[in-house]
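Below sits a lone chain in structure tokens, taken as the form predicted on its own.
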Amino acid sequence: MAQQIVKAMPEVIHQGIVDTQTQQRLERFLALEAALMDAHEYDRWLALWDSDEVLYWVPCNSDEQDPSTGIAIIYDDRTRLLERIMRLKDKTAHAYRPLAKLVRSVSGVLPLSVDGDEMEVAASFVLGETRVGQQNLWLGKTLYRLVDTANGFRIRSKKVMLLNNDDAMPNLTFLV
């Protein structure tokens, strides 16, 4: 993803494509997007998705692999994301318990560009997780689709690539 925002127009990274007041509230949403995530409130999160197609999608190996073609840690439409939030919220499920403790922040969030009430979002974040005594940090960039609405942003597709798709990793117990 480093490549999409290297590969910029120059106006989005000298002058920004959006006005101050857009800037913070997309900032804002990507903050509260995180704080839902880290206190497992799903059904929140889950709201912040446009209700229209979703993609979810987190690239194993290669952030550009094809998905079609390739495996993928996560690559959620509407339905996959409600079974995936169902599982996280269900008590039996012990791979899930107890819940991981959790902490991220998100930074450079740098809009890439604008089509109507759509737009293309980066971020990049850090997050810290901790359960039954082993600790990790993750870390990433996230590019988002979202859709401006008059109740606020919604995530259209959000495709999470973690710096480390290409290692083995523990099974992902937490929204990312």
The other form holds:
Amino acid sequence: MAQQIVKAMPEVIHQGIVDTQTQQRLERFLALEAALMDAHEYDRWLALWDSDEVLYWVPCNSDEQDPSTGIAIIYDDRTRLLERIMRLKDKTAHAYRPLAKLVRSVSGVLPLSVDGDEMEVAASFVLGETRVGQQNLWLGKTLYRLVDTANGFRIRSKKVMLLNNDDAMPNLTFLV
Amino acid sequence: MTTRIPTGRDYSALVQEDRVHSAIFTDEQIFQDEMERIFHTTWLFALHESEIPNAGDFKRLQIGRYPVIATRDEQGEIHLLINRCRHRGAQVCESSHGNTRRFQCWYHGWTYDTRGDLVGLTGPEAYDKDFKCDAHGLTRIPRVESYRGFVFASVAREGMSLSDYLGSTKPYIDIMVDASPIGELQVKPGVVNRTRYRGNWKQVGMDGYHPHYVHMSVFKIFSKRESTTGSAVGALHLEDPFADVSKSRTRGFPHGHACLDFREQRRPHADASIEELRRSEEGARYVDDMISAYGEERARDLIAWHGDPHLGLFPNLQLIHDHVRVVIPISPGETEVLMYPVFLKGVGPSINEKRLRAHEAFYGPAAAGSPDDAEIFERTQRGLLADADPWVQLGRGIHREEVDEDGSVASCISDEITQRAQMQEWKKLMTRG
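We have the form predicted on its own; now please give the form predicted in complex with the partner chain.
Next comes the full complex, and the chain you just saw is listed first.
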């Protein structure tokens, strides 16, 4: 992921490939997404996704492990994503209760490519989690495919590359 | 190899027939004694031989207290070598897995080959002429044996054979292996869920009593699906495999092994599974290949069983659904769990891919099942520390146990035979002279 930014076209880094206003809209959109995830506003978060085929992917073992020959921490199409939201909201899912307190900081928002109304955007996050007296720190980079619609940006795919995806981890019972 | 620490503690008093004392889950000294008396005496699962298929392949793993390198030498033989330089003790291998000809210590350059032999002594002129390189190879785990690709190790120089240790659990291991039409599995060292929970290692057991409660949300969601054939919790749309009226059984074996035996409950579902498989080209080929390999009757059973023995081999291995699970005790209150999905050899890629997605749905840190288990183990650990009333009940169904032909003890799926089998072996090993 860092490699994708390092190897990006010079204009991505220097001039940027979107205008300042689009950049600001992107940063606001990702700040809103972060707030909805922090606040466990699952339905409103789901509404940020595109209505067509989507992919929510959190790789395991390495950022690039092929899901056809390896596993992922999360590899959700729309059906599986809807089941995930059902479970996140379900009061009988005791691993999710009490809810974790979350705060995350999103930075390094960088559009990598634009193709019509669709763009690929990279960002980094730092996420603090506290739950039942335990504090965990989660870090990672995210690669989005966003589509710019009349109602604002919508997420077509989201790949979250956790820094510790090759290490032993505790429960991840919230959205990243 | 190991000096057993004499203990003045009466561990036999902590394990009764139908209950155990909570200190066995929380006490630091007991944990240290478990490492000596259980993990350094009995057979432990090390790795699957397919993880290091080629000469020079290696993988790091944990055997009791010892960091170990599993290697395959030029002759194709597997060695388990303690990851500690014979000079000053530094680990000589830090990569989790890979391929190499040599392990070189970065401290003073001593170098070992894949058999563990010391093949590079730096500055040899300064050593006594009697210094023997062949007496300074990496220390070997003395006993290594395998069953159908599953490699086990024992730190004890003497003891029963692996075959005797596994005993009548072997036909259950076969259920996992023979889900492949060529009877071979592949485990990949780099394809694994690694999770950690703040609870005792003995919590990860076979338990047919918990699913309705711990995994209630999963049952709710899966009940809304049209079909769950082949999913991680079996064919729930047809019936509940965890109901006492079902044909599922819980089973305890000698040496602490335990099983949730779904064979009879799943057997009638062969038709539905075969019908679903036949809808795809690779699925149809899988069914045909299974029948020509094992015959119609056995193939039908194997397909209905989904390669899931649901077997726990005391103390550190479980074969559950599509994965090999390794339990690594870190401390009385911390445990690491490794879950390696197994790949069937001799099948089309879509068969394995479907198994991967089924595994992922239930297992792993953000899946539907594993977090519920980890959470309840942590709640249990916090509760067990309050030892005013220290006894933990494991007596469910003790009056309705039956001894089966293979020597195992069986009863209703929700009975605590599995825990009792594990704890009786724990007691035997912890109190052995």
